[in-house]
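One chain is shown next in structure tokens, namely the form predicted on its own.
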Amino acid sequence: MTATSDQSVSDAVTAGAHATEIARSGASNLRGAAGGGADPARVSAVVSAALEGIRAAIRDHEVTYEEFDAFKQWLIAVSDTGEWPLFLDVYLEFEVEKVAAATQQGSIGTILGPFWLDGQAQLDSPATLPMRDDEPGTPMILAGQVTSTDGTPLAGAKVDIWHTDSDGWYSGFAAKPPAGNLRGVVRCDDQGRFEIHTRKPAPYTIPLDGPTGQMTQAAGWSPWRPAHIHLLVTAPGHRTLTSQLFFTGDPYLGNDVASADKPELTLDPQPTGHGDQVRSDRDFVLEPE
């Protein structure tokens, strides 16, 4: 998904299809969110506010019929490509995450995004993520401990981790990386500690061949996401932590198209003295349910 690779692009239809599968399976369950029936009064309030926001934009910017028709065509294209989950994850999920975070304890999280896949390799710590024999990129260790808010180590906690390769491609969404590449679910030891050996990921753009990317470019916005590692940290009886970890010095920090980067989630990997290998330590605190 980088702008520089000559690999066959993981296009909007592919990304949209995977994101739709996640949405249909109930992505909120991954985050430990509570469900519930719809309150008609709340539906009315939220939908009315959203529609009034659109109406206000039409009035304030004197939208023409030509522009309105172009908007209709864009909505049709989003539907045809299945990009609704991608568009919502990129441009709206971060606000929902802010609302949820206001009442949550434990480590800071961020959005899930559309590139999680179920059924990945189950690994015991210390673990090396599945990768090609000649996997390019800087060797990296991510290590830490998972505890509850009272400091109790969470034995057997799991760290579901996935990220791009050094060219900015996710396995399962592009032809080049093999299935399961740089993805795994790592089980912590009896002190909640984990050590994960992988490769440092690369920045990438959202798919540019679909309506979300085309809208982004038409608006003159950056389509780039800074390099990051995705994590779902889980333990029985605790709220799932959905997070991403970023890297100091990344040129796209502070201009993330998904608005998911946070200073508190930035790593500063340091050399280990073993070739070009680097290491970062990051602990996670989970909130009891």
Contents of the next structure:
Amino acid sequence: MTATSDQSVSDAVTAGAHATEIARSGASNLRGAAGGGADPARVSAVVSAALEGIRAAIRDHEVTYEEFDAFKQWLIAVSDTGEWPLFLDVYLEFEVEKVAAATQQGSIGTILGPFWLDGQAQLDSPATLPMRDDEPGTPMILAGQVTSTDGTPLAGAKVDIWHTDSDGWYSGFAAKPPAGNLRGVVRCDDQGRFEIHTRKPAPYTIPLDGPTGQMTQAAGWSPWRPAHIHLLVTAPGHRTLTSQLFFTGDPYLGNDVASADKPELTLDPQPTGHGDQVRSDRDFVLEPE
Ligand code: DHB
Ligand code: FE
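Having seen the form predicted on its own, I'd like the form predicted in complex with 3,4-dihydroxybenzoic acid now, please.
Entire complex below, previous chain first.
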């Protein structure tokens, strides 16, 4: 979300509360993980390592009672603002994604993030995402084909797509864009091809008025994510690809607060000759289950 927000409700509370509600319902558990189970050896190993990391920080940096108390207050604020999904997806999800990616064939993916929503418009390719009559931003076409790892076109493939508007706002998590804006689930044609008409998104800062943004700024880190398009590419009998696409020349590439950008995921949209419209072609390869 842009630094020059004129929204009256706190961005952190608006975005955080909804992201928490979705995480609590389990609706965003799209990779189908049932949780680590209760194997005591695994609980002990993972929790020990996590706690030891924090204990080491306390020892190595001689953390004072004052700082320990500030840490408690900060944790409580993360809960109060509903920012756990935001904080976890910005600072930890990319490591979980690396673990998952190590066993996934096909196209490279990246993190889901906290802003996917279920139940969006179902559209047939070629499709235009739901948008306002005067939706600002550069008109953009994203087109491509979904195949299996053996090259077979996947007729039943769908591309679930969501991104910010050209001011950096997500519908459903900020007051400005109407519900469903710039979100949709596009059904590919019988050759697995898709063509999606939308607007180019803008770079985004994590909400600056909540504890995640405040901690980020207190540490002197950049709160920006490069502009990105989120995608879930699905097809029957295939493992879902969770990905994002970025844009060449974006000033925040390589310095993504969520550490989710990868060079393989960068688009270089080219003018189509229709007004200021641009187009990028990108194919996706899914792994059979
Ligand atoms: C956050 C926002 C995103 O758009 C994203 O992809 C990941 C994380 C966030 O604000 O936490
Ligand atoms: Fe995002």
